[in-house]
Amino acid sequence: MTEYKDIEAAAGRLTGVAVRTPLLSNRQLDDLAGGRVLVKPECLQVTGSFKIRGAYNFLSQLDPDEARRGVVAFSSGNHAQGVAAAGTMLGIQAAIVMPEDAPRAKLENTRRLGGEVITYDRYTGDRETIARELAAQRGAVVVPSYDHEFIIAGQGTVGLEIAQQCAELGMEPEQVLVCCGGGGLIAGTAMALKANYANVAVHPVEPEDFDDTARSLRSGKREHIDSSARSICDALQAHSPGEMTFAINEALLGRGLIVSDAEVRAAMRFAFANLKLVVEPGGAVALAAVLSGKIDTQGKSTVVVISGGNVDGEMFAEIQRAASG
């Protein structure tokens, strides 16, 4: 099980590989929430998501003969892009099995940071069994997405950031609002925030029909979505909360948040208008829930994680186009 003590070592292997995003404030947002709101842009991290700091601590702590073998990983593209960065900085072979209708951006940026790509359909087939089998073949280490303690210490970085940026505004959050695929990052995020502020408050927030950590962490059991669900949000859709990240969340996590594809269209035009942000869809929830009004922010502190913004730029426009249509 990871530790805090983890987390603490992950932020020293990810000093100058991981960029320390800032907690940004905006007037119109605290108006709006009728409280304070600081934002977590990991949209600016290295390769645009969070990925990078589990993909990073990860790798890193291979041993000369895994590390010459090479990874396998299987993702949806975030954590595609952060294992194939984390290769090249590392000098490791990185496979990584993505859906063949993940964003373009994705794809690509996976392809040109290093990475091999093979492509499944995300609805017939099992990116995990291809995975497997792929690195059964090569003698190469499979580098989960979010159910490894290694992956786990990485992201929970976020809420230490978190927890020492609070520290140094004096002031101490009551709620952070935090995405929610497999539940990776939300996991160490917490560990991390509780271990600083034993009040804190830490909701995920999911689309609609990908809400398997919220009915999860009401009936106390790992929910399964149906295999009909679809969203906008192709980086939170997790089949089943993790086991491990699972056991974690529902020890530390509040209630689950739910917010529909509009409303996360809404918060991408409001990030891009109002925080000069571009962000992808999956990225975008925890804000939709503070603008949905899904939680109560009134006279309240909230911190609100964007996970990425990896989106494609035609969808992006679209999004913001229907602003004014």
Given for the second form:
There are 2 protein chains.
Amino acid sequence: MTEYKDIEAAAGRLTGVAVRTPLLSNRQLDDLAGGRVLVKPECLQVTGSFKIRGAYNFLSQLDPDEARRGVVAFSSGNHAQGVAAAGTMLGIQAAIVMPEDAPRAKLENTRRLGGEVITYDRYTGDRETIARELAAQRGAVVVPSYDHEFIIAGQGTVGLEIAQQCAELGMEPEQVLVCCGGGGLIAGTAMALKANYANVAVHPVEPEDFDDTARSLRSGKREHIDSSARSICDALQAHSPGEMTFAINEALLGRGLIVSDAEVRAAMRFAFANLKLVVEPGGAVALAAVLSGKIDTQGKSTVVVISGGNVDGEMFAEIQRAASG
Amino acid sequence: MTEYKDIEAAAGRLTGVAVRTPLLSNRQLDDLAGGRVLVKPECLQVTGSFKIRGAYNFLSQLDPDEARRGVVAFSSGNHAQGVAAAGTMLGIQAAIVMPEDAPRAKLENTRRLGGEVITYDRYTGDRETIARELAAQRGAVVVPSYDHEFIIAGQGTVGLEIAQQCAELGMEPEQVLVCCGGGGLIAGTAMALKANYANVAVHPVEPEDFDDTARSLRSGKREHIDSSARSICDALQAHSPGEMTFAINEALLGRGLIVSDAEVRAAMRFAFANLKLVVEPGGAVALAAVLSGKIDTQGKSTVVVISGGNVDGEMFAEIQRAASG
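Can I have the other form now, the form predicted in complex with another copy of the chain, not the form predicted alone?
Every component of the complex follows; first up is the chain already shown.
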């Protein structure tokens, strides 16, 4: 089980590897929310998302023998880029199983970062099986995308930075909103935040029909999503909460918030026009939850994690052009 | 004449008003440049550009009688938004004379920030005359967009932050590239940088056909641009260097760099795809100079100022769609 000291150790390993992304404020956002809203833009992170944090923390702890045999990962794109980049930095060969309909930018960047890309059909193939077979053939280690203590500890450095940056600003965060796919980012982030601010509420935000964590938090057991579910948020399509992540999240999180594709598009437009940030759909859900009033922000201090910005130019342009979602 | 202590005083006034924008690094940019490149993204600033710095520093030093009579400014858009926002913060009425073909986002935001917008034809009207007549009618103070010691000192806080942030990173900037219209930003920035790093080279970057500062630095007198000149960079269309700004710039700057509209578009696409930043054309010229090899960056440490991100969604989408400039 991940502990707070593991997150601190991960922060040490990530020094000079991951960027300490800033904590931004924006007047329009504060005005709309009727309170103070701080934005943690992991779209500005190396490889364009937070995923390098967990991937590097995992790969840097392989023993020399494991490192020589290489790693295999399966990912819709952001974890793929994180693993590819971490592999290149550490001299470890990385093969990544990715859906063939992943954003072109994510496929191209994974290759450019030095990853070997193997594609499959998202709706018929089972990426986990493909990855495990490949790993068995090669004797390679599988890099889980969320359900591992090294991954959770690495992603948790986002929460550690938020805690430090709030302290530097002399303020206490009352609520923190984090996107949730498999739950690795929010598990580590909640652990780091709760260790510093016992009263902070940490809420997962998910796309409509991919609300497995929200439902699991209510029922107390790991719920699954329907295989017919579709969302613009390609980065948040895990089928159920992780075993390790849910054990942490069940203990630490507040209620789950749900946003629609239209609300995500509106948040991406807001980020373009006001924050001047390029945000991918899955990266925009926490911001969307604030903008669409899914949580009370009046007179409160709220932190919103923007998890990534890896979106194709064409899709981004189409969303900018559309007057409504 | 602006002095270094005026920039330090401006930084004090701007605390809690302007954002201390981060100094970002990006692996792709470092790889392309063959050296270390740090980006100062003033697109993340309040009102989406650095202009709030000078505007607030100016307005906050008006005496109560002047403040009561209000201010008038003329601007293609970023100074307009800075003056409107500073006016609203300080309770000072602000009228802004803007070209009717200014980006829609700039016109709308200036109104939304509380400014009274008066439009004119950029190619036939004289905005300075219109503004001065209006100011005379109202007894209002004109807020110059660059040629004033308070404006230069305010914009110089960009350079002060760069100097502080480089010190925090334990590195010395060898060259700093800054966009140049009337020259206020670069004059203040160069003054702040040179006070901290005597050997730093500060280069102005201008769009093709708007290279009045580059030519003036060569000839030693204030050159003018041709009235038929056109550029995608709406924010950098001053007709000649300012008197005060040129006196500073002549003493402090290295040679001027020139970029084409196509190079600016390519830099905007690079910023979207790799930096995840929304950058307006005028804000992208310094980045364009690095990407198009207008200056040697091999093995050097270079800081690039991105001055603003106020660009219409339609134009941004069109630039993202175009495969080449």
